[in-house]
Amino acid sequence: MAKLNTRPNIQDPDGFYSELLMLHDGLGKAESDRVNARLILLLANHIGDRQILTEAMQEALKAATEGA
C-alpha cells in the first residue's frame, strides 16, 4: 500500500512556488480559481491513486483546518 510523501520532494522548491505565483499573475479570482482546480485534477490524473489521492484531501483538510 503506498503512502502520501509529505516530506520535501521537489526540486528548486523556490522557483517552483515562484513559477506557481506567476501562473496567476494577471488573472482574477474566478480565473484563479479554475487555473488551481484546473491544476489539482491534472496532478490527480497523473498520481493516479485514489488511496494516496484520499489521504493528500485528508491532508490538506487538516492543514486548513488546523491552520498549519
Given for the second form:
Amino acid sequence: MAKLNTRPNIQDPDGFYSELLMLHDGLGKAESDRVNARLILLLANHIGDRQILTEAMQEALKAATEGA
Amino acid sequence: MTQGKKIFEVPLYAYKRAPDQDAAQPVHRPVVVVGAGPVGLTAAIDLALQDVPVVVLDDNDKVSFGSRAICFAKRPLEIFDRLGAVGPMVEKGVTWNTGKVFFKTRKVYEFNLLPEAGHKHPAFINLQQYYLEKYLVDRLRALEAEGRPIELRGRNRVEAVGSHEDHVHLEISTPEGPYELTCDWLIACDGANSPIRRMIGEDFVGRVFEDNFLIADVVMEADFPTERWFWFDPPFNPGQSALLHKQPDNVWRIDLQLGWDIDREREKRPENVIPRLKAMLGEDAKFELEWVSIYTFQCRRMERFRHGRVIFAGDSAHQVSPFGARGANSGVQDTDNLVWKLKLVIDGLAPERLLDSYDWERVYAADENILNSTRSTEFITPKSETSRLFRDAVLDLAASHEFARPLVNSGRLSTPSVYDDSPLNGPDAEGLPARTRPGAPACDAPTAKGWLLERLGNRFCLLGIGVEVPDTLDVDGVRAEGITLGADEAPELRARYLGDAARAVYLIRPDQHVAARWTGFDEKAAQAAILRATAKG
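Please give the other form, namely the form predicted in complex with its partner chain, since only the form predicted on its own has been shown so far.
After this comes the whole thing, all chains and molecules, with the earlier chain placed first.
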C-alpha cells in the first residue's frame, strides 16, 4: 500500500513553486545542482520513513521514463 | 647481517627438509593448510589446539612483506585470545577510538568508537600485519614445542591439487625438489590470487573498482594524535581522498587515492612518492619510507567456499576494498567458524553436511562485508558526476547538520556477522536482548570468575544465568559443558544476556556464537539444540 502522498498537499502551490525557482536565481548550473542535492538530503531526512523515500524515488524515476 | 633489517626481510620459517619428503609413498595427513598468512596460521593453531594434526605449507619463508592489514577488530582479538595468542598483539598494538573526517580544509565529522565498558578487548588495535604473523608463528612454535601436532613448512609450494571423493592429493615443490602428500581436508588460505582456486578451476567474480591507491608506511617522529584521519578532497591531494593512521614503532599508514589513469610503476618511485607525502605532512617533515605499494581493488567472492574436501578461507574466498578493515578480520572469523566443525566431522561426531553450514554462514558474512565495503567505496571514490554531487552535499551538510553525519562513509569498520536464519540456529526466547540472539557472537561481559569469553569457547557451553544448569550435558557423542552464573554477577552480564528477564539459558557453540536460548533449563530442548547445531537435528 502506497504511503507516499501524491495528492495536493502544499498550501500555497504558486508561492512554493516561485520560491523554489527563486532559490536558484543567479546560480550557475553547477551551484544549482549542489543546492538541489542538499535540498533533497534535507527533505529526505525530514521525511525519514524509508518506505516513503523508496516510493518517492521510484515515482521520480517513473516520471522520467514516462516523459522520455 | 640481520641488524637493522626489518622483521619481514628475515626468514622466519626457513625451509627445512621434512621426513615426508623421503617417504616412498605419499604420506597421508588429516589436514593441510596452504598459506601462512594471518588466516592460515589461525586455522592451524586452532586445529592443533584441538589435537587435529595439521601441516601448513607456504611458498615463502617470511612474514608478510610490508605492513598490509593494520586494523584488527575486537572479535578477531577475542578469537586470538581463545587461541592463546592475543597477549603480545594487544601489548604491541596501538589502541585507538577516535576518527576524524575532513572535507577540503575543514573537519566535518568526528566519531568515537568509545569502547563500551565490560569487554576484555578494545574495539580496535592497529598492528602491522608482519607483527601479527610473527606472534602467530611464535604461538605455533610454542604449541609445537609442547608436542602439539603442528608443522609449518616454508618454501613448500603447491604445484598441483587433485580433489577426490575421499582425499586430496598434492604435488609440492621445494628447494630440494618435489614431493607428494595426501590429506583428508585441504584448507586454502592462499590469498586473493589463490593458486589453489585456480588449480580447481573456480571463478572469482565480482566488481572491479577503477581506481589506484598509493599506500605508504612511513617512519616518523610526529605528534599527530592516535586517531584515524580521513580526508575527502584535501588541498594536498585535490579531488581525491587520503588517510592517516598510526601503527606501533612510529610507523604511520598513509593512503592516497590517485585515480585511474596513472603510470603505476612511475608513481611508486620514491622521487614521486616523497613530494606527495611532503605535500601532506609538511615540507619539513622528517620521515623514512618503510613500504610503498600501489593497489587497486575488487569486491568479489567465490560462489561456494567448500568444494568437496577443499575449503577456502580468507581472501582466497572473498575480497573486499580495504575501507572498513574487513579483509583479515573476516578471514580470521572464517576459520573460527570452520575449525570446530571440521574437528567434529573428523572425529565422526557430526556428518559432513555440517561443513555446508560453514559455506552458508561465511558466504552470508562475505556478502555483508562486500555490501559494506562497496558502499564505502562508492562514497569515497564517486564514479559519476551525480554520485560526487551527493557525496559533496553530504560532506557540506555534515559540518553543521547532525543528520548528515551518519551518511558520511569513510569505511564502516568490521563488526562480526550475526548468522540470523542459519540452519544451525535453535530456538530463541522472547524478551531476551537482541544482541545475543541465536546466530550472534556471544558478547563479552565480566563475571565473578573473570571474563565471560575466557570461560567459553573451543567446546559447546550451556550457560545458565540465574538458573542452574548441569555440569555436563551429552547427546550423541557431543558434550556441552555447563556454566552456572548468578543473575547479578555484573550489570553488563544482565544487560547483555537477560534484559528484563529473571533468568536465561544459552547454548553457545565452540566458536562462541549463540546457538539457542531459553528462559529456563529443559534437558530435552538443550539436547535437541545441540543436535541441530551439529547438523544432526
